[in-house]
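Starting off, we have a lone chain in the form predicted on its own, written out as structure tokens.
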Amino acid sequence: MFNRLTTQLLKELTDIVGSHCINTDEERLEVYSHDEVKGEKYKHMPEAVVFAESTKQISKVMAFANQHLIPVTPRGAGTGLSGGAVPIKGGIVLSLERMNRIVELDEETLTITVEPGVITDEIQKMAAASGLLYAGDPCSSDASFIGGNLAENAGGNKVVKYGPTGDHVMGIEVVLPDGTVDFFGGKLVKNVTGYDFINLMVGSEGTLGIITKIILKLIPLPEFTVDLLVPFKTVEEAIAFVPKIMIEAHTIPASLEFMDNASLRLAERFLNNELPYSDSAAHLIIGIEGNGREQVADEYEKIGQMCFKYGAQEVFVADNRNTREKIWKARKSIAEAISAFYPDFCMEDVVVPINKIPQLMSFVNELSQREHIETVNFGHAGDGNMHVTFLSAEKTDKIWNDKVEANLKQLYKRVLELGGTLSGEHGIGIKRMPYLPMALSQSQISLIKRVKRAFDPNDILNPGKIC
């Protein structure tokens, strides 16, 4: 049903955006044929890359594409882990990397307005300079764009206390598939006028519209931050302790992260640096934030005592920037370390209720031993979002692909039995599309398709994703 970019259509598109905003060089196109998902089967070449510079320009591109039935795949930094920004139908990749302005920081309304190509870290830094906090904190914040964070409703390190990306979005400017420009929400704390299109757009993986401007909520920056690094002799003890922190200590940590020994060792090897008790089976990172020094001290002392009660080998207190950065650098580098040392891997993004994490980890351990497949496990234990990762020390082959597929089905089946689902923050993309019917009923899938048709009747915007 889609048309290709003929010489004539390519000329028309160039006239719309200008020659400096379009590229058709094959070597350059290859960069935009994949994201961070490993495997040749996930690569698809676009016919052209358009480097958008304004909302008006995007509106014209979408009107052109809709008229000529040319597929358009919006793309941020390409750090995704689901193939969500891969142009599986060819056509145009619409890169948002040049739309990278921080438009306004409004201290009176506690908001910051940005374009989608701003690196998440830059938002955090600008907010912090004004004594404010943007609490969205994905592990890829030093590389990912805020637009991509919205597209996947990225989670990250502080979800347990502050919620995922969508909880911080107050308003969005959107270009719809036919080129129409609209704005949803604003600098408003409350808004029930009509349907909640913001929450529909956030997490829709660029299938309903292209977000071109974002109003984000800020909060006062906590004055004191302490991170605890807590090693355990067994994975089971570490994981079983997670829900007890909130239940027994009556405290919601800002962060509650898990690293098994294999993931920690990879990070240490990648960084050429060691953390204490690196031979332990598992480590937890417990982050505590607050505005009172005594309050924060009371909380981490209470949690520290509980750690020893439930099997911790030691509790290391990181109460200054250098020690905190050393801990977080190890945690945030795990994905990069996996990519550096393994020619192929399958990183998953499953999420279960937090009280079911011990059962999930027990199943993964049994699966790894039974199927003779190497795994590393890490993730956001405080919200039940675990990155179970299958590793291959060899180049990809059919045996590896078949083995991964069989193990994925077993993993997903168990996750669903535990009341969980396939993805907590990476999205469905093309990687998890074949397994979507395991998680959603046919009526839900049908409803998704009807919503998609309402926004994009010609199916030109990021086709082949989600449904």
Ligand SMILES: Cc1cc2nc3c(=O)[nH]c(=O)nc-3n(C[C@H](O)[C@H](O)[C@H](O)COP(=O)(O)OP(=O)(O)OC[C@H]3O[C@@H](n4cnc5c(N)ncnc54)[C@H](O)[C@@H]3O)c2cc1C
Given for the second form:
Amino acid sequence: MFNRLTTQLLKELTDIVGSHCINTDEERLEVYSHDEVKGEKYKHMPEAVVFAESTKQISKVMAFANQHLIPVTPRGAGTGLSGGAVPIKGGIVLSLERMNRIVELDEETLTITVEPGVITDEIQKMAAASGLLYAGDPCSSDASFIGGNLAENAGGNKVVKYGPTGDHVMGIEVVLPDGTVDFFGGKLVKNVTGYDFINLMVGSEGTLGIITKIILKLIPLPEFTVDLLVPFKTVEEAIAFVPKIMIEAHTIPASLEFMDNASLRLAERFLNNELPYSDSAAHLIIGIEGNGREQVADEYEKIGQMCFKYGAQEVFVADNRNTREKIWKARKSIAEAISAFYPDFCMEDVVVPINKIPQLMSFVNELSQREHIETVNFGHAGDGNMHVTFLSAEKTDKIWNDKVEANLKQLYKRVLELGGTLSGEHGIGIKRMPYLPMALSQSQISLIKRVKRAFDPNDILNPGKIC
Ligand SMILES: Cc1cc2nc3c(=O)[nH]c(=O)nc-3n(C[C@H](O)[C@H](O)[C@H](O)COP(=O)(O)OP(=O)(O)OC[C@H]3O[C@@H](n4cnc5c(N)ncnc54)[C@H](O)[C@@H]3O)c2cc1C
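Show the form predicted in complex with the ligand, please, because up to now only the form predicted on its own has appeared in this conversation.
Now the complete complex, all chains and molecules, led by this one.
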């Protein structure tokens, strides 16, 4: 049903965007044929990449694509872990990398307005320079773009206290698949005027519209931050402790991260750096933020004492920038370390209610032993969101692919039994699409398809994704 970009159509497209905004060189196209998901089956070459420079230009590209039935795949930084930015049906990859301006920081409304190609870290830095916090903090924040964060409703290290990306979005400009430009929301704390299209766009993985401008909420930057690094002798003890912090210490930490021994070792090897107690079966990172020095000290002392009561081997207090950075560098480098040391892997993103993490982790342990598959486990324990990762020491082949598929099915089945779901933050994309019917009913899937048709009747925007 889609058309290819013939020489004539390519000429028309070049006339629309200008020759400096389009590329069809094979070598260049290759870069835009995949994201961070491993494996040849998650690669597909586009016919052209358009480097968008303005909303107006994107609107014209979409009108052209809609008229000629050419698929368009929006792309941020390509750090996605679901194949969402892969142009599985060919056509145009629409890169947002040149739309990277911070438009305005408005201290009076506590908002920052940005284009979609701004790197997440830049937003955090700009806000911090004004004594404000942008609380979105995925581990890929030094590379991923804010537009990609919205499209995936990215989570990260501060969700437990501040919520995922969507919780920080107040307004968005969107180009719809037919080229119409619309604006949803504004610098408004509340808004129930019509359906909540912002929250429909957030997490829609680039299938409903292209996000071209974003108003984000900022909050006052906490004055004091302390991170605790807490080793445990067993994974079970570490994981069982997670819900206790919130229930018994009456505290919502800013971060509550989990690393098993294998993931910690990989990070250490990757960074050529050592963390204390690296023989321990598991480490938690517990972040505490607040405005009073004494209040923060009280909280971390209370949590520290609880750690010992629940079996911690030690509690390391990182209260200066250097030690805090060392801990977070290790945590944030795990995904990159896996990619560096394993020719193939399958990184998952399952999420369960936080009181079910112990059952999830004991199932993963059993699965790994029973099926003889190496795993590494880490993640956002405070959100019940674990990155269970299957590792292969060999390059991909059919045997490995079949083995991963069989193990994924077992993992998802157990996660669903525990009241969880397939993805907490990485999205469905193409990678998890075959498994969606395990998690959603037929009527839910049909509703997704009907919403998609309402926005994009010709199915030209990021086709072949989600369901
Ligand atoms: C080392 C590493 C660590 C990571 N850590 C985390 C983490 O802690 N938490 C987390 O949630 N994720 C994490 N991720 C996954 C990834 O970084 C996030 O999903 C991120 O939000 C993707 O942003 P991107 O700019 O790279 O988007 P891309 O990968 O380019 O695209 C992702 C999806 O968004 C769509 N899209 C991109 N821009 C737009 C736009 N402007 N309008 C509409 N659709 C758009 C694309 O079509 C695609 O479907 C990690 C990835 C890596 C490699």
